[in-house]
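Here you get one chain, nothing else, as structure tokens; it is the form predicted alone.
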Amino acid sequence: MLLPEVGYARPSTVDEAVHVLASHDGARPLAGGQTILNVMKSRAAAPDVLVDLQDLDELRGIELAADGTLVLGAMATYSEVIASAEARARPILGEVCAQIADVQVRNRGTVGGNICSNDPTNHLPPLLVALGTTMTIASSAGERTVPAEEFFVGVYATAAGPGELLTKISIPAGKGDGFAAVTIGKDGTCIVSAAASLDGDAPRVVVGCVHGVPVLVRPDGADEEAVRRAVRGANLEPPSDVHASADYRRHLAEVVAARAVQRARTRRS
């Protein structure tokens, strides 16, 4: 299907990109294009202007700070994260990126695009919440930072509003992380996913695909029953669809959360 007619801009700086985004009510950033182009083809969205970020090299860096914080530019691709020596400071990130779709998508798709689209089935939103990530958002008023648990605000909606641009993702140092999911096929989208990070005795556990945003739960321990009890106590109300009923998703949420925590425990030990 042909794309609808759309304006196009290719800025050379972040400031220029923000200016274009702020100047058009219907402007949308174009990163890897793995989501928005398909959405446009299906006529589910019709931006007035696509703001192509391909020339913004300042958004592509992957750096490891002296305090162990891993800083990803929003335009870093999944393949670049997988290959990055710096990103191995939190190896779970590259491992999860390697599970996304196929090689072609991983070569084009970006970390920033994945989280800004906030499709509830995406791998990275629950992982980044579990890792205690902070997002940096640029606008004409300057920069602001938002913790990941506040960044995701609804299905396909984030704290990066009109005229704003996600520029970097900052992930603090950690000791043990895990991720588990049940997917539609080997490289398919998630039916239910969970990520966990251990820093001390009580893990941060985040469940995906059960709500419009990742659901953070805080078990009182890292044993399986404590994790399952915390997930049950979250009173999840997931959707039913052709892949799973709501009841089955609630069951899977407990299972994959316990698996994620066990993998985090194994990694930390």
Contents of the next structure:
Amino acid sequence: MLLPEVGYARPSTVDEAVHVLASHDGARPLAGGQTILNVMKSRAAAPDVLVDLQDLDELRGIELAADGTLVLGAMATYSEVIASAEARARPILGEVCAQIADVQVRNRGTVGGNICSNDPTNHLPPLLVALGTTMTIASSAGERTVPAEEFFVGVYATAAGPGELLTKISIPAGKGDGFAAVTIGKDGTCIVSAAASLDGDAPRVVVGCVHGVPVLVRPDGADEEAVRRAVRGANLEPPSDVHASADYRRHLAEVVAARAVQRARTRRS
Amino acid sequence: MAATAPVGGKTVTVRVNGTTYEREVEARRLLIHFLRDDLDLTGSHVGCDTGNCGACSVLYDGTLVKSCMLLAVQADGASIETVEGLAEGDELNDLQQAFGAHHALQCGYCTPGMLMSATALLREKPHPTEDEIRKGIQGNICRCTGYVNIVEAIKSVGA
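With the form predicted alone done, generate the form predicted in complex with the partner chain in the same format.
Complete assembly follows, chain above in first position.
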């Protein structure tokens, strides 16, 4: 298929990348391309300039800091996370990445691309909110950090604005995590997803696919009824579409949230 | 910063099946069209054009990718293997012969992608389990529904 005409830049440093992003209205980062190229094919969006991040080695690392924080470069692919010994410090990450699409997409698709596209059906936005992640965003003004629950601001929209680039995803140490989803076919698009982390003082349960951004709820316990009550209390108003009605998504939200917490409990014990 | 000024196209140098090609391409050109239309390597197929079917799968610096999900300009400097590179001289390789022997193709449209996915899998796991084979070709759709024979063919090579 012929894409709309587009400019192409291939910077070799983050500084150059944020400069070119800031210099052109309608410039968009090109990470793995597994979302944005399809968006361009469907004419849902037509960026003026694609800023190819492939030469930015500083965005590729997967490192474990001395305090146990796992730091993913935004350009780390799903396959790299799955294969990484460091990423096993938070095993849920590799497990969830292995459920995304297929080999080809996992080889190209990146963690940064998954969260910056913030498609409400994507796996990683709810997961990273549950894990208490911090995002580092670079611009010509320097770096700033944003907690995951403030990073996702709407459908396809994040706190990384024009002229900004997500560079790092910092995930605190922990292991009591779970993820559950009802998908369209095995490893397919999520109809409703939920991630849970029991590492903090109270469970963090995050539901995906039911709102423009992941919905964080804080049940007062980790038993099934407490989780279901907390999800009900969020008064979700999910969309209806060919895959599920709003009522069914509301039902699934409780079910997958309870499953995610149950898996997290098993993992923690 | 001149090096990062956006361009509408550029000259790319790409190695495909051991041959180096240099071509001028528009930035919007997908890698699959570069392979098929610019290099006349029509073995890789366009099935869906949306990253779902896997008929355009190639190895990109040794990694399995869908060539409708990359731009040709991204591939500047890359080394690519397509289905045309599998045969050993005039002889089909073991995997290709196994596809024939196990009747692993009917219309053959998905076959180039299936072969490249199986090639990637067998390089990583020379003796894959059936589950690993099924996971390995998860991104490749066969609409003649011949998966059983495709799995059998791959299994026979990895036995």
